[in-house]
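There is one chain below, alone, in structure tokens, taken in the form predicted on its own.
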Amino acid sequence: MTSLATELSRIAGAAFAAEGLPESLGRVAASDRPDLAQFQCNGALAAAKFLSGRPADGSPAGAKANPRAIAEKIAARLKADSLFSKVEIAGPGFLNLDLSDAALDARAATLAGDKTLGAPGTGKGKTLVLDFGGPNIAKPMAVHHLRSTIIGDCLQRLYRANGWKVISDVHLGDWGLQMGQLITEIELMGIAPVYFDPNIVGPYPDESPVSMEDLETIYPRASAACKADPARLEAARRATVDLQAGRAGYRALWRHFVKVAEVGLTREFGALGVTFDLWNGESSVDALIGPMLEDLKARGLTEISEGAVVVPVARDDDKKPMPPLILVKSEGGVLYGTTDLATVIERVRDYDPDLILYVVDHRQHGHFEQVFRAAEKANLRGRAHLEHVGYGTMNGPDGKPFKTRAGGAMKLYDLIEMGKAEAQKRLAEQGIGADYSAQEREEIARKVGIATIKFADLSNHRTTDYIFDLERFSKFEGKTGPYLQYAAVRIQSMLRKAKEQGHQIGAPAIHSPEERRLILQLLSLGDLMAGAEEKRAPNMLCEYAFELAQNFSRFYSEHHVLSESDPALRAARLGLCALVLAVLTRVLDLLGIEVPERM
């Protein structure tokens, strides 16, 4: 269904057009002062500027127009529409608009019957490739992977709900120096000599010589050794080049790394309820790199700089130096920029997307600017708009990146387990689930723990750093995930009781200011989803859900529902409760938060 703001903008736009003014001036939005009006239109002020700047016939400049006089003409046209219960002019020409309760009731009934709950359909006919997650296969997922994972997942849910065709790609880090570090460390350990004999080209063992637990120990040791010893680092670099060049033993060992890493990655992503359409890695575009380099060289787009092959991407209007994008290092290895540029080619070839979003730490912005400029310069991006969706860091109480008590990097799995344990503690404090089965309590704790972690992150604007406080974010009051889950569960419980008591659920209808406030917010969901999409801002969904829960709480504290003696009024209020539940559950689902059946 068409959003309420869109419908009102169309009506107001027609009024402006009838006065010989651009229809776009009729844009209507929710009022900045809800105590004065439900909606506002400020087009009369822009219309005055438009008319004042337009020369009259035979004169050098247009006569100065009066915005309030224009507003009066528009107001007169709008007052003729029974949709409005109030059309007022404020200040120099602002239009304040209220809708009639009958109009709001009719649109609430339509919303209740809409399976999409007013989703805006902004992505109809459009394709998005969404790059997020991005773990390295050589090491376990850590807390710093959390933000990319859950911000990216929220965006893929939102864009799909808005009608986009979404292809999400985890884009594994599986082709860089860390692979050479692992390979050389395993060779030094002497545990798998068959992979290092240049005279053997296969077949190689089906069983991996290392487990994920082994990699968790081997990689830090290899990385530290390379930092301490230049010769050791050079050996790792040579191994990386040989791997990328196709050395059989190295490729076989690398495939084992990928396979064993998938076990841990599947566990972590699965625990967060996150799925991907593609499990590609940097290595997926290996076959495209050679032809891409030849094409760029043939078109004169590359240069040699200190032995490396680069693409200059600096522009005349740059306010600070912009280094070139390095494609091939002097020793012959390729870098992240090389695989990222080739990945653009692959995605454009396979999906012809309108938009490619990269949900990656904001500290990588310079890297993506280089890649995007190179893609633009080489005409590789097709029709796609390339955008880096950056985010800040998740910090501990000390304001520094979140770590274990011992000061080390915390594994993501450990954080998830901490969230579940804290949820169990909170449930016990609230006396929730004492008579449930152990299995059900465990399942509720899982959902509450994940909600705690996700809402804590997503409720902050993605570009900001934030302090993660597990104790505060796990509470059942305040702006938290558990509070919203509990609000939804309470409505579920009430609707179950209504069914058991044989009460009918009718169409929502306004009989009080609290009901009007709720219905106005419910009807704004489509605009909210469109705005969150445009700004890539999951925190807008969090704010909406929290405000909806608060508005419902005010309504519930002021009105009888199950105890209402008037059947028609009770049915209307139950219908409103059902619609609030549907919308709240939908927004929580966009955030990746599940609602338990009971709590």
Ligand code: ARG
Contents of the next structure:
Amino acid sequence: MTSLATELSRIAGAAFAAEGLPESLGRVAASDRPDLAQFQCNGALAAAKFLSGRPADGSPAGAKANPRAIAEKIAARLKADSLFSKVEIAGPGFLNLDLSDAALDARAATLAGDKTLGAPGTGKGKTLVLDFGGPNIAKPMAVHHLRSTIIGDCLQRLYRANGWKVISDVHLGDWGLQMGQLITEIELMGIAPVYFDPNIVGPYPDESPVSMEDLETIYPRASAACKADPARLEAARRATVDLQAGRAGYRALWRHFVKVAEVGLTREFGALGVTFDLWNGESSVDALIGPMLEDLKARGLTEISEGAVVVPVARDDDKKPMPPLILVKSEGGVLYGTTDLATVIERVRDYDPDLILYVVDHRQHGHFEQVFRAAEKANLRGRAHLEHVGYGTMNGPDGKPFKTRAGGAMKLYDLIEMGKAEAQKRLAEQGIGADYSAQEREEIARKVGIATIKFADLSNHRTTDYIFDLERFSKFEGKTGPYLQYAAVRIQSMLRKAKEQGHQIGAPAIHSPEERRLILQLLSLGDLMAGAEEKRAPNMLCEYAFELAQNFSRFYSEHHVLSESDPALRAARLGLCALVLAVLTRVLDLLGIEVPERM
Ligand code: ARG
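The structure above corresponds to the form predicted on its own; please provide the structure of the form predicted together with the named molecule.
First the chain shown before, then all remaining chains and molecules of the complex.
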């Protein structure tokens, strides 16, 4: 269904057009001052400017048109429409608009019958490739990948709901120096000599010589050794180059790393309820890199700089120095930027997307700027708009990137467990679920724990750093995930009771200011989803959900629902509750938050 603001913009646009003015001036939006009006249209002010520049009546250009006089004319036309219960002119020529309750009721009934709950359809016919998650397979997934995963998954859900075809790619870090570091460390450990014997080219064992737990200890050791010893670093570099060049034993060993890591990662992403369409990685474009380099060279787009192959991407108007994108290092290895550039080619070839979003830590801004410029310069991006969706850091109470108590990087799995444990504590405090089975209690705690972490992360604007404060995030009051789950569960249980008592659920209808406010908010969901898409801003969904829960609780404390004796009124109120529940559940689902059956 068309959103209310869109519908009203069309009506106001027609009024402007009838006055010989551009239709686009009729843009109507929710009012900045909900205490004064539901909607506003500021077009008369722009119309006055428009007329002063290009007078319609032939008077000399620059003659002042009066915005208030224009607003009067528009208002007279709008007043003739029974849709409006109020058309007022404020200040220099703002139009303040209210809709009649009958008009709102009719649209609420349509919304209740709309399976998409007013989704805006902004993505119809459009394709998005969404790059998020991005863990590195040598290392256990750490909390800095958590934000990418949570924000990316929310965007994946939102864009799909808005009608986009979304292809999500976890884009594993599986091809850089870290691979060479692992390989050399394993060689030194002597645990799998067959992969290093130059006389053997396979077949190699099916069984991996290392487990995920092994990798978790091997990598930090290798990385520390390379920091301390230049010879070790050199060996790791050489192993990386050999791996990329296709040395059979290294490739076989590397395939084990990838497989082992994928099992662990699937478990962690699964625990968060996050899925990907593609499990590609930096290595996936290996075959494209050679031809890409040839092509760029042939077209004169590359240069040699200190032995490395680079694409200069600086522009005259750059305020800051912009280093070239390095494609091949002097010793022959390819880099992060090389695989990212080749991945643009791959994605354009395979999906011809309208948009590619990279949900990656904002500290990588420079990297993406280089890659995007190179893709632009070499004309590789097809019709896709490339955009880095950056985000800030999750900090500990000390204001530094979140760490475990022991000072190490917190693993995602442990963090989820922490969230769950905190939820268990809170639920017990609230006396929730004391009479449920242990299994159900555990399931509720899992959902609440994940909601705690996700909502805390998504409710901040993604670019701001925030302090991880489990104590605050897990509260059942205030702007938290558990509060919203609880709000939804309460409506669920009320509707269950209504069913048990045999009550009718009718179409929502306005009988009070609280109901009017709720219905107006419900009808704005489509615009909210479109706005959150445009700004890539999950926090807008969080705000909306919180406000909805608050508006609902105001309504619920003022009015009888189950205890209402007038059956028609009760049915309308139950209908409103059902619609609030549907919308709240929908928005929570977009945030990746599940609502328990009961709490
Ligand atoms: N693996 C990278 C990291 O941990 C993130 C990958 C992001 N995606 C990309 N196409 N570069 O920093």
